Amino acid sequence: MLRRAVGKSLAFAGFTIQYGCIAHCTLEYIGELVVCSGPSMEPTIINHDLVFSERLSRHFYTIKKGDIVIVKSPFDPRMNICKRVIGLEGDKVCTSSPSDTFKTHTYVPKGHVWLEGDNLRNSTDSRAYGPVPYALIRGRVCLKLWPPPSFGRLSKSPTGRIIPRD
């Protein structure tokens, strides 16, 4: 009876540790669900959209200029923020305000990426905190699960903000 149990619970606890080995390399190196909450990705995202980001991207760096990421926030680690990927190591990209009079301009230093919201007036961005670390990158957003009359992929940036390069 004893060793039944003792089989029983083994055969368990080996069964749990296989699927959460499955699970942990899922989430860690195919994709993941994420809900966005917040209005700095308006229109594209809106609030609690939930969104499927994918992670092999990052791990081959095949980010793009106009790619929408899931990031580590520069200010809390614990907290991911979205935003959408205006410009990589090297690029040109304009650091005002699209009100502003005079535009500045800056250069996006080895490794990092130069991100920002799609709705520029309520967004916190790199405008703010400056270049990101490419390795704060979780994960690139590829596809609008919900809600589902807006399932698909994601549009392009409707700012217009994206500097070709020369």
The other form holds:
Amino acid sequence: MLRRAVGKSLAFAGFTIQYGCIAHCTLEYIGELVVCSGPSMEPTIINHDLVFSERLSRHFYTIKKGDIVIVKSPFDPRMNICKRVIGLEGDKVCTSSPSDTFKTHTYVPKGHVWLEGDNLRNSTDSRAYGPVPYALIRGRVCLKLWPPPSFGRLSKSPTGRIIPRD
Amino acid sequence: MAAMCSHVRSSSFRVKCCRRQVGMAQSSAFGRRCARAFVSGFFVAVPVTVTVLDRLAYIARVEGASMQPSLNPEGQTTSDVVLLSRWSVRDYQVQRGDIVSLLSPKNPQQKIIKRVIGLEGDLVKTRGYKNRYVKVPDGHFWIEGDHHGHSLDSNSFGPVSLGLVHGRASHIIWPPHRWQRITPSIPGGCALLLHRDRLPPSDQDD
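Would you mind generating the form predicted in complex with the partner chain now that we have the form predicted alone?
Okay, now the whole complex, with that chain kicking things off.
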């Protein structure tokens, strides 16, 4: 009687460990679901949208300019921020806002990326805290899942701040 | 008699054929069972191993001379192998004096191993950085290699975000004569000027 109970609980523990490890591998190496909050990516991503963020681009280093990424916040590693990549290492980015008379530029240092939200007026991003290390990127947002009317791929940058490399 | 012999011969031939067929069926069933056991074992072993290496601890060889004499004191001849604990940094809790491995801010594909000198809010004295004194911002920390001058650390690239921390070196496990537990210790000529608890309270700013 006791042996059967012990056997069953061991089997249950083994089952939990195995499926827990498979879940960890999926979330860490394939992709995860993310609920976005805040206005900084409007109109592309609105408050309380559910998106799918894939991890493969981050592990294979194929994040490109114009991708929307989920990044660990540089000031609080337990928080995540969702922004668009405006420049990769070596790219030229504009640090002044569109309303300034004199435009200033800078080059993104090695190993870093420049992030900006789509809602430039209401976004704290690299314009405030500077370039962010690439290794803080968690994943690339590739698909919006909720709400159903806006299901599908996400649109390209509406701000026109990406300077093409020539 | 000849007919009986041939009958016997043919039946023994049929028995031999049958036995060979049964033998082949058994070996293919055995092969299938082997393949199934291998596949199911694979699907258990690989996720469990990957999860253990990601969440609990992993082992790495230390390259370079930036942490001499604490790590790699012999230099080119033998490299130390350390056990790095991922579990103890799961909540980004590091202490001053810990040796940690982190993803390099200059190259995301590389991990570097350095000592934590200052945490957020501390005032550190730098060697060769653009500012002589630096107050470590929120969510960042200041790292230095023990071998000053031979180390690419915060003195080159400034305070590092805590999100880059990968693991805490807890033990040296190779070579055998260097087996030891690594304890947090700040080396002499310390760069930590003022612990954040001793700094006067600053005005609240956004």
